[in-house]
Each structure stands twice: as C-alpha cells, then as structure tokens.
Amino acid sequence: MEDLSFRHPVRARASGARRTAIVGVVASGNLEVLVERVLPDAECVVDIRTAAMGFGEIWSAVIGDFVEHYSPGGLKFSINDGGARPDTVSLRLAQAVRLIAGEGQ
C-alpha cells in the first residue's frame, strides 16, 4: 500500500452546504471517494490510499488538473483505490464535487 497526499490552495469556496458525499466502490479498476466539507474556504487536499505502488507523479497530474477545473476550496477528498486509470479518478472526483454541491441526486 502507498499513501499519497496533497494541498492545493483555491481560487474558491466549493458550492453547496453538504457536509459529507460518498461515491464509488473500492474494487478492481475502480475507487471510492469520501468528500468532506471540513477545510478553510481557500483549500483543498486529497489524501490517497492506494494499492498501485510508484504512481505519484500520475496522481499528481490527476488531482492538480481536477483543483485546477473545479476549485473545490474547503473540501477533503479520502481515496481508496483499486488500480483506478486517471478517468476514472476524474471521474469519480467530479461525481463527488456534484454530489455534495447537492446536484445529481
């Protein structure tokens, strides 16, 4: 298992007024998601946990792309995955952004 962590600073404040969002199963190929409402308005971190070992510099590309395009300010992102390709990642990450702005329900 390889644990990976990253800090953002944010253009903005994420939307809605949910506190907690879950999405995705950990399975092979796919990855879990839970999204918290729980930082200052101008950050963001991901904490990862994950089973592919030596993908860091892939993950940081996935999650610095996803701060850049949805500037999830005052949200932590805890990920379990299992071997997720990185549109998957994106996916998952936007799925949960939607969810706890409260669309998509």
The other form holds:
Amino acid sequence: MEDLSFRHPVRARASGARRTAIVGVVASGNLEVLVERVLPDAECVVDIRTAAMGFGEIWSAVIGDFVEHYSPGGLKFSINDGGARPDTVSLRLAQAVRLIAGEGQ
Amino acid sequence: MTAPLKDITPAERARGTSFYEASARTRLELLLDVGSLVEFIGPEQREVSPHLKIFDLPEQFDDGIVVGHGRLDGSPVFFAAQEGRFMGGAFGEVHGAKLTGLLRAARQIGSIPVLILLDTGGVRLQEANAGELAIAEIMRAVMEARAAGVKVIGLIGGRSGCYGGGGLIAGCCSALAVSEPGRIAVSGPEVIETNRGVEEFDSRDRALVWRTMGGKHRRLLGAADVFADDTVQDFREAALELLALAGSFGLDRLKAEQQRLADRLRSFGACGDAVDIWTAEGIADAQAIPELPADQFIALANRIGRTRRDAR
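Same protein, different state: after the form predicted on its own, show the form predicted in complex with the partner chain.
Let's see the whole complex now, leading with the same chain.
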C-alpha cells in the first residue's frame, strides 16, 4: 500500500451545501471517493491510499487536471484505491463533486 | 441529462434499476422512501477493518456494509446492505459488529422490522476468527430480535449471492426474498468441488450451480418465500409483502419448521438433481424451469404453492 497526499490552492468554492458524499467501491480496478466539505474555500486536499505502488506522478497529473477543471474549493477528498485506471479516477472524482453539489445531507 | 431525469418517478427509477447491478447504497436509496435514509456509522467516521492493513490490503470506509434506518411505504425500518463488490461482501470484525449492533437495537425497540440486503461470499478469510465470531453473534442477534417480536427480512439478489455464514444468517431470518441471480447456500460451488471432487459438483457448470443454489430452486423448495424479478422495485414490493406475511416466532414454529425439513428430506432425499425434485413436486416440464421468464415462473411457483411459512 502507498499513501499519497495532494494540497492545491483553488480559485473558487465548490457549489452546493451537502457536507459529505461517497461514490465508488474498493474493488479490483475501482476506487471509493469520500468527499467532505471541511476546508477553507480556497483549498482542496486529496488523500489517497492505493494498492498500486509507484504511480505518484500519474496521480499528481490526474488530480491537477481535476482541480483545474472543477475548482473544488473547500473539499477534502479521501480515496481508497483498488488499482483503478486514471480515467476511472477522473470519473469518480467528477461524480463526487456532482454528488456533494446536489441535495440531501 | 438532469432535466429528463427529474420527470422520472422514484418507482420508475426503481423499476428500471437492476438490483444485481446496483451498489449497496443505490439499492437502499431506491428501496426506501425518498429521502428517508439515515446511515449509522457512515463512511465519514472511517470505522475500517483493523485486520486488512496487516495483509497490505485496501480498506473501505464503511467496511462493506451500510446500516441505518429509513421508511418503507411510510413505516419505519432498520436496514443493513452489504456491498458485494468489496471483498465479495465478506464478513469481518467491523462489518459484522455493525450488523450485530443494528439487530440488538432492533430487539430493544421491539417493533421496528429489519431488512438485511445480503450480498456475501461468507467470512473474510483475512479476519478468520473475528469473522466467524461475527457470524455467530449475528445469528444469535437475529434469533433474539425475532423472539422479541422483530421481523427480520432477508433480500438476496446481489452478485456475491449469499454463501457461507451469510447462508446461515439467511436461514435464521423471518422470511426471504430472492431473485434469479441471487444464490443461497452455505458451501459455495468451488468449496464443494475442492473438498468432494468435480464428480460431486462441477463448479464451472453454471447451469448446475444455478439450478442447485439459485433463486428459482430456493423458491420451489420453500427455502425462500418470495421470488422477485431483478429490479429494486420488485424487491421493495417483496419486502412489503414479507413484512405483512411474517408471523410471530416461538417454539411451535420451530417444531413446525423441523417437521417441514424432515418431510422435505423424506420426499426428495433420493433425488440426484434439482430437476428430479421439481419433477417429484409435480411440475410437468421441469426441464424448462431455468429458462422461464420471471412472471411465468412466479405464476408457476404460486400454483405449486409449496412454500409453507413455518419457522420463517
């Protein structure tokens, strides 16, 4: 297992009022993303625990693109990864942002 | 995409969603009344397994089970839903403790039923003893809840089926609903083949697996009370039907169930295959059962009406 953490300054606060959301499942080639609205509006943190070692640079690129595209200010993402491909990671992160922007708790 | 989705009613969404394909949370969201789901010990509390990190295995924040309370057609229910894709829905220490705690709460309150969406291969091997203990505790908690007047309904239609200790827990429930892809057994196909040889049971023979452990056979044998089509809405309707059907529990029911099982063994003990059992039950074209669409199968099963709700 490998632990990674990325902290990014963000230009705008993520929309919505939900406090937490979760998407995905930890399985082979899949991952779960827990997102919590717990940070200052201009920050975003992504903590990753992954079964696939040595992919830090790829994670860094995927998360950099994600933060640039979605501006997820105020959100902390916690990921348990079962060896998902970058496209699956991007999809789950996008789902998580959409879910926490929706209605509910 | 969002605009047309808003026009779809929850029942239509549930009708169009495969129970088998859905995640544990999606099953619950569509099974329960809209917006009524409240989770206990949610993923944000990070109550993960204490054992998986020893094996360098990834954890999941809810340890593969969602527990809580909600409403079903306006009435309160407790629920537990296993996530069959995380470690095959297997029971570990935390996973089991969440279900045991839920059942004990239900026993104390005494009037709110419990829905268990079983989707499991059994005990998580990495948590062997803790997992076995969890199964024993859950079985005891189910029986104590039932003895206190709580209805415990099992819903089985997930990708991992209901195997190992999960099969034992299912056997303790007040009533069960099962769909065709849902399988119920204690020893899974590979376990039987490994221990008794391929001539006893060929685990790669999918048709054999399904007609031995699959939902249709379990319904015809009376091991499951209701056969549901593979949609969340069908399971919702099955849950409501079973909540209305499940009776009280006591020594008389246990004796009746013992009698039913003895009769079953006497009637079918010599049968070598499920098709022989169906034929002995008086089904004219028993060979055709695996191919029957759900509605035709339900009509046939209701005509035969073998299910007698005794201990269950």
